[in-house]
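Next up: a single chain in structure tokens, the form predicted alone.
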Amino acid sequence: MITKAFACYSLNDEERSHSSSGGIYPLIAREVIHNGGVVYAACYDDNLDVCHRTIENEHEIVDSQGSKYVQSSLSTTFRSIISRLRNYESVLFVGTPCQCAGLVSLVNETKTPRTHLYVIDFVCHGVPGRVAWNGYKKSKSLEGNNIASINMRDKSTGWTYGNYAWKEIMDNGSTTVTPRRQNPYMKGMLANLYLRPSCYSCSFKGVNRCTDITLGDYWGVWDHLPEMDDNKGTSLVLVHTEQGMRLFEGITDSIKIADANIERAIKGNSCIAESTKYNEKREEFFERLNKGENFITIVDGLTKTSLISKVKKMMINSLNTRGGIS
């Protein structure tokens, strides 16, 4: 099968609103648990670390709704697949590409039957490490801020043009949202200056994958199909199987959507197709970090931009409001 794009977005505007753009993640699991399957995914734990959980009951797939900009710990989750696919049950997991391609691989490598699998990737700016974000709870913790909750990727302040906020719930009550770039994490983390080092040169970019739908952020769909955006949050979605059509197939009564245009789509979001650049201030960063700096101070530092290159932004920026560029 040619893989087929989409642009598209739940109809629950309740349940989208937990979703990094269009809510279709939800849709699917729900969908695999309707019809006596499980689902694997990321959650946070108790101490805000990010993890990969069964998920058997509708109710909890919430908790593993959003981006969480953090490497997920898999511990014993594909042994546990691969005991479920033995046994006819259906499985849905849900991973970076390279977790996916590395569940596909041992599948195949240990002959497992395939047919109750459903694996869904998503489109991969890169991940940072457990370090990274250690560093980044212990730099709050140390100012009197103990996160109790958070939310990497909310849309209260908007989702057209990147507009999405940082969220964060603490201990004592207190919330703050913070527009993503202003957030140090957020903002070191879109400098690449703390992904992991495979992420510089990931081998699974393309359109072609092994999985059966890719899912991400439908950017620049305001130019193209601008009927498809109301600042709610717009999926794309990429079908590249049978499977992954037929279970697509199962959701769209609950869903508006319209064809995508592949090539457009890479435009607006280039991590479809490509690696994202290696930052030359990594070495430093983990340095300074490994030497009890704090992390906050560190990622202040390194991420400081000129004048010069702060007036370009602003250009660039207004332009792209405008609609000026895809």
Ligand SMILES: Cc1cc2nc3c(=O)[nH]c(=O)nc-3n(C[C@H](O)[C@H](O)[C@H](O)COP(=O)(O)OP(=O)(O)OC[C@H]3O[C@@H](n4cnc5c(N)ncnc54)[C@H](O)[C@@H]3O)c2cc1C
Second form
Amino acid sequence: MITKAFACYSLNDEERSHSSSGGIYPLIAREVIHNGGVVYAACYDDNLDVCHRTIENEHEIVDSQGSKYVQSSLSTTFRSIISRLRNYESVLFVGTPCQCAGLVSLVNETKTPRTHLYVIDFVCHGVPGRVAWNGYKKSKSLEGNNIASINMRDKSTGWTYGNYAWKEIMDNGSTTVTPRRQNPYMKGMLANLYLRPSCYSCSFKGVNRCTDITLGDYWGVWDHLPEMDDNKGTSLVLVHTEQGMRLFEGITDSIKIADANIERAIKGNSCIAESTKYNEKREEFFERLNKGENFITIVDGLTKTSLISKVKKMMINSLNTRGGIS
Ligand SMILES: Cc1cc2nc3c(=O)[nH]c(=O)nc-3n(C[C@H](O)[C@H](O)[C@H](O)COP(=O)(O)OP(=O)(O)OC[C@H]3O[C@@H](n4cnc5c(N)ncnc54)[C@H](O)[C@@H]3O)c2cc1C
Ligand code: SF4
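Take the protein just shown as the form predicted alone and give its structure as the form predicted together with the named molecule.
To see the whole picture, the full complex is given below, headed by that same chain.
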């Protein structure tokens, strides 16, 4: 099947507010669970580390919503999926394109029946490993702020033009909502300072994928399809297979939807087709972090831009369609 592209968002505003884009993932997850299947998706654990978990009940879906900019630990996820597929149980796996490719190749190599497996990846900017994330958490605790819960894609400040925020709730109950470019962790991630090495030459780009569906933020929808932008998050959905289309059709009563033009969508979201640019200061970042220097101090120093580069960046931004990494 030729990949089909859609702009869409969930009609459930409350649920969409917990998701990074249009809230399409929770609708699909619910559809799979309603039909007797299970979902494997990324959640925070008690230490705010990210790991894939099995989701068997609707009320657990919320724990897996939202982008987490940390590599998710898969642990025994693939083994558990293979065993369910051999028992003809339906399974939905959601992960980075490289995690999905790993699962699909294992399923093929082990000659496991794929008919009951749905695989969803997302447009991927890249993920930082756990070392950077632990460095950030440590810096916060040295300031006397232990993070109790986090939303790296808070939409209380909006979504259009990438205007989302970073929200932290501390263990003393205080809450901070910071524009994404002002939070040190996000600042370093946006500068590509500490993504995993493979993310700078990623083999899983492009429109042709081994997955059933690809989800992304529809950056630029405000120009392409303004009626599909209400500042609460719009998804770009790429459906690659008949199996993916059947799954997607199961949720169309719950979404607002419009056909999208893939070429235009790619223009506003380079991460669909291209790897993220390597930051020459990456080595220095890890050297200093490994020597025990404070994460926030290092990021502040290495992401400082001169006045000339700031002006240059502002001019480029005003010429291009604005967006945010997701
Ligand atoms: C690290 C990362 C980078 C991304 N980069 C881009 C980008 O450059 N451009 C773009 O358009 N979209 C990007 N996305 C995807 C986008 O932000 C949304 O996640 C996607 O559009 C789905 O949104 P939703 O509203 O339908 O559901 P959401 O509720 O936001 O669904 C999020 C889904 O992603 C899974 N997930 C979250 N974090 C991780 C993780 N660390 N590892 C594996 N799975 C995870 C969750 O388990 C859930 O299934 C990225 C997402 C992540 C996690
Ligand atoms: S950018 Fe590529 S290598 Fe990096 S996490 Fe995403 S899919 Fe994997």
